[in-house]
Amino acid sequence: MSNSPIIFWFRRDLRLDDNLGLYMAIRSRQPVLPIFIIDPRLERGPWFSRNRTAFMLTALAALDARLRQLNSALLIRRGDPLEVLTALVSETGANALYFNRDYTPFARKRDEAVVRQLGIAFRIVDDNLLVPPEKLRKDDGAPFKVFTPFHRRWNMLTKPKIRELDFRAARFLPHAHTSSPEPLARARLQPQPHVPLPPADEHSAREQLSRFIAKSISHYAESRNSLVIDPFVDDNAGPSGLSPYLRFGILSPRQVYWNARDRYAEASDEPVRQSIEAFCRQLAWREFFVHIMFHFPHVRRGNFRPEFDNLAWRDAPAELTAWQEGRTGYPIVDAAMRQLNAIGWMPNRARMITASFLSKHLLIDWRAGEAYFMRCLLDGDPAANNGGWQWTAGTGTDAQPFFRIFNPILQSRRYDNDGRYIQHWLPELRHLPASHLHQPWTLKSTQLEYPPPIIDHRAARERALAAFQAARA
């Protein structure tokens, strides 16, 4: 046992429970100094999101409150992580740094510099994935590029449950040594969000998980494509509403996965079991895209499939703006984009519909859509967002074929047949009968305050097919 502290660096793991790196730091029997560093480089980046930053700060305040119950606090500092940690080692005499691993290219480069130059012992822990990238490869050692075989092996390797730690035995540095009474006020970063935020504490995250496991997961297979208005207030929503909590590590992937697996073990109906399997499959997709970005970092800025590097994307700023603001004239697309702008979230089906419309109908580079989603989404994650956009655009690994182009009218009728989703987010169409909601331009009315379609579906489809085929040739 040593009285020199261990620094525990919180990043994408804003929780105490089931935090593997934190558990290892506590079990070292040295006092633990918890810190979060606000990196100004992320504030200046093109993906900076006021919504996501405000949600993160709320989560930090909740984490700080939990630490105060343990006579400690969360130290918040702002600056280059290497410089901040170097100064903290000098101030405290810390002899080790523990943190959970982040897998993005930016994070890996940052962490390698810290480990190389800080000059103290360190421990890096795999916490944010059920199976880390190096542990899941094909028989020949190559990384998987196709989801189905990836999923089969992932199912065999997922991490076991972790026993909860009794924090009464933890040795956190006392409150007086870690922080001023209002640490978040010192961060000098308090953006007002554009959207209403769901609660961002561990208790609320677990409640959301419990509600989903108790109700919605049993019919997830058919309801996961539901165009839900707000999963954070609708207990019967198809989507889980867990993505922001996983994004910031307010829930661990093990907590989510093993709650689902326990529900599976209790289920006697085969349809319920199939629904739970469908949900666990989505957790595997999340990890698949992290593995892809880890092994193929070029996807961060370009196409996974190089045959599309010469695709002639259109430069159409007015049409991009119309898409962003929900003014394309296609109600299902516009309702989804207005939902994104209003609450910082969209169901997965809406993400696919809007991404397909931008990259196929408007033939605008998927990277423009990727960036806009990252600026708006509470759950915006570099790997998942990139993987989703490239899958829809047809440029990624295991992607939707480039010739599959969603018909927004058919998508609207299939997933919002009664028009409830459209009418909620497009109030100017609430007076229309359901028969005209999906194609309001067919209604000959001079009182319709809604734009005509920005492009004809058939013409857009033919243009997209020609462009993709020319790029492949």
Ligand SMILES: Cc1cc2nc3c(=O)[nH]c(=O)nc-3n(C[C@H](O)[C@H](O)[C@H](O)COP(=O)(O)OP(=O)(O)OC[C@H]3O[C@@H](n4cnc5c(N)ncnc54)[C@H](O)[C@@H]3O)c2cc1C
Given for the second form:
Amino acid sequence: MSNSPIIFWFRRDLRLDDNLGLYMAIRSRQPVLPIFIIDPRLERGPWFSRNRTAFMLTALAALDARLRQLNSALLIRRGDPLEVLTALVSETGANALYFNRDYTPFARKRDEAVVRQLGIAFRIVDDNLLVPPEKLRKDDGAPFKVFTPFHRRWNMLTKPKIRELDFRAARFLPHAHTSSPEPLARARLQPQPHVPLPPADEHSAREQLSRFIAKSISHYAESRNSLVIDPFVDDNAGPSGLSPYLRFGILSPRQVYWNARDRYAEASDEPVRQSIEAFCRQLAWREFFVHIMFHFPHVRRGNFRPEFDNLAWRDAPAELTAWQEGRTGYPIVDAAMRQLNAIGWMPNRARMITASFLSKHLLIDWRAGEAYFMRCLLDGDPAANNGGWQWTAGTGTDAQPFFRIFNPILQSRRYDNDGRYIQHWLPELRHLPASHLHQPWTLKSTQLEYPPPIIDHRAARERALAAFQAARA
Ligand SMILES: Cc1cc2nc3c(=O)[nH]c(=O)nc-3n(C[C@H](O)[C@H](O)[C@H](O)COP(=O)(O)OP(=O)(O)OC[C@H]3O[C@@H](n4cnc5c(N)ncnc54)[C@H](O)[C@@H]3O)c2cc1C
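Okay, that was the form predicted on its own. Show me the form predicted together with the named molecule next.
In what comes next, the whole complex appears, and the chain from above leads the way.
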């Protein structure tokens, strides 16, 4: 047994429980030195989010606290990962680096450089997906581009189980390198979030999961579309609100999947079983978009379908700002954008409605919306966000066809019929009767402190259809 440490590099897996890479490192019986590296390149990027970074720092503090209970601590350093790791190897004599795999193009490039140049043994572990990209291909070896057959195959494959770790057997490196009482202070990155943050520790994440599994999952098939106001404080009856936890690996996908499956095994009621299947299907969507970005990295910047590369997007900065601020005059769109600005999260239905409005009604390039979401969302994730935007804009793989354009008035009536969501996020419309909430411009009153519609729905629809058709021609 070697006494040289193994460096365990935390990235999108900010937990101790069911962390497969960490499990492997501990099982090697060498001492383990846990580190997180803050890469300043991310702070300079256009997707930098104060909200998400603040949430991540809270998660790091929670991880550090758990490690301290095990007589260790989380070493946090700042800088280029290769340089930081090279210095750490020479300081500690570490002879191996372990980490869980990150599948995005940016991370792959970074990790390849580290592995090539660090000059010590390494182990890269599949942890963040139930089925990694190499394990799921069509019979001819090509990657799937359409979700339904992807999902069928994904469903058939065996998923890894949750790994229980006995931390008493773990040998974490004692404090020599991590003696700072408050390592986050050294990170020199303390952004004030614009939004209240949900708790970011493993215990709270598991509680959110348990509450959902105990109750709301049983009617998820209908409620997944509900416009919930805040899944982190409400007695949530809609979707799970697990996305920030999955985004940062505070929960593993195995913990989520197997808890749902155990509930399925206990359920005798057919609608409950269907709801649990519907939930697991969403976990497959998460994996689908990671696979897409892995196999087709051009989607990171461009349309999946090149036929839309010539689309004449409009340059309309004032309209983009109105959309961002929730001032389009369409209450359902504005309520959703105000929710995003207020809590850093939106339910899936609201994301589809707002994304459709920007890319179709305003004919503004989906990449502007993608970037704004990335700046605001606590769960902002390159693959899921890109997949969601391209799906809605009609430029993506397996996309909604471009001629399907959400009607914001019908969406509003269907998903917020009693107007609860609109009234919560748009206080200026609280006094309106539900019958006028979806189209306040139909009111004769001139007293309204609310803008008229930024564009007429029918005209916008025709303009979008013409632009998409012209691009294809
Ligand atoms: C335009 C647009 C942008 C989006 N951006 C993101 C993003 O940046 N990060 C993100 O995690 N999700 C994104 N989504 C997907 C989805 O809206 C969120 O995952 C979901 O709303 C999160 O809430 P929840 O955890 O309550 O979801 P639930 O309905 O409870 O689903 C459980 C989990 O499944 C995954 N999931 C559910 N739906 C999807 C989906 N359509 N695509 C991928 N994964 C899914 C998420 O990890 C989610 O936490 C986006 C969707 C659209 C249309």
